[in-house]
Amino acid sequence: MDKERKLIIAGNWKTNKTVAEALDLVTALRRELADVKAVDVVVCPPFTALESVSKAILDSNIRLGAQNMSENGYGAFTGEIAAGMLKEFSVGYVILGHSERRQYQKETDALVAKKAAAAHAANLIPIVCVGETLMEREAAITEEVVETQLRGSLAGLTSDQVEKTVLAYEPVWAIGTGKTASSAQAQEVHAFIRKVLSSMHGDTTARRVRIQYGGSVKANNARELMGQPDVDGALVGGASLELRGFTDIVKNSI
């Protein structure tokens, strides 16, 4: 991996854990990565544990994200979060257009990138995901449908704004299905993305961002993918919900 670029392991808990589950679990995690220097670890809970886990990982080395925001800020937009609203609970990190999303509401690109601008307008570090599905990938569009996603989910930040976005590659074949992309498919990707960055906002950003995998991360692949030349970390699903998975997870990628 580049030396300019730290490891950062996400994980999405999605619509799981109670406020008593989650603290429970980030308690645990507190305890057993204390010494982790060399790895960014992110917990992003849902929007009703924010709070607790914001309090229970005070002064520690584990920093909050959260699932999704709103483009917009406060006003009228019933059942929205406003990025101020995450500020409020000192969250540092934000998953924009999971393939989730992008499925369920009808997330586009475009909507992503407002996003994208809002949460760098709040200071705020989006994380924001393409990939392709099944289908795509045998269709073999792979790098059409990925470098669109990536275009028009950016559009409108500036180089120094996409430096400081983290993305995440996520197949969307792969996600809780138990599928893993390879070790060679996920870097063929991640180089890829890094080259149309380069296209988009020269080498030197290229080369900054850092590009997580997702898509069925597990302790026993985690260190092949993590060796990869352009893979920077993992934005981790189920896994993410079990301590010891996790923990595995970010002490197997160092």
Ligand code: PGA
Second form
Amino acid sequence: MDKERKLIIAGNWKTNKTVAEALDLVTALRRELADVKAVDVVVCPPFTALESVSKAILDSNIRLGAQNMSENGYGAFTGEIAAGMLKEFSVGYVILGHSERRQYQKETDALVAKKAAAAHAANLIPIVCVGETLMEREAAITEEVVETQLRGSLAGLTSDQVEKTVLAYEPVWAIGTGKTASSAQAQEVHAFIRKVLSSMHGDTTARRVRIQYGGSVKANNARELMGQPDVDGALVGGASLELRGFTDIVKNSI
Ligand code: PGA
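Switching from the form predicted on its own: structure of the form predicted together with 2-phosphoglycolic acid?
In what comes next, the whole complex appears, and the chain from above leads the way.
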């Protein structure tokens, strides 16, 4: 597939896997995906498995991501993980503002923007998630919702930082439900996101930003989704927990 942006496919393991299970999976992924060069492959295990997974993917083509981080650095912030701590394990990416954190931890756009700035300051690439709920889609306010999230979650970043940021469009109604947005629905919102980015930071920046789709991505819908002009990868939850599920998504996307 010929695109000006390199595809990036990330597995979000959420709160799953013991260290032993994480090691099993990533060791097998390393073997199965050793020849993949056309796609950036990222795994995002829970914090507790970062160190082991980091060692297991040393000198491979698999990159490491975390699922969240603090907007603050080191200090008196009980229970938080600072960017510097992630860097110790060669983490390169961090998912920010996932809809589950927006829902359960009440994360706001303003907080996500602070985290994104802290990630960039530490040379971590944030994967910033946006997406509408089913009620919002049915009320036909998807674009307003996504635009507000985008402008709020990227507030204060420079064009250079935005260009390096990965965005993930994840309609909340498609996450873990088995309901995928059709490729046309995904493309429509991705094109809209690029239009908003362009009005915020100009065409060149907007053209360079990679926008992943997330929400029930599976091996059998990956090819069509990745074939859309503004879909530059996937953020995969459930299917990334199994070797075959994830490797087939990657292979079917090339
Ligand atoms: P899912 O999750 O693939 O299980 O729908 C996607 C996500 O939450 O990132």
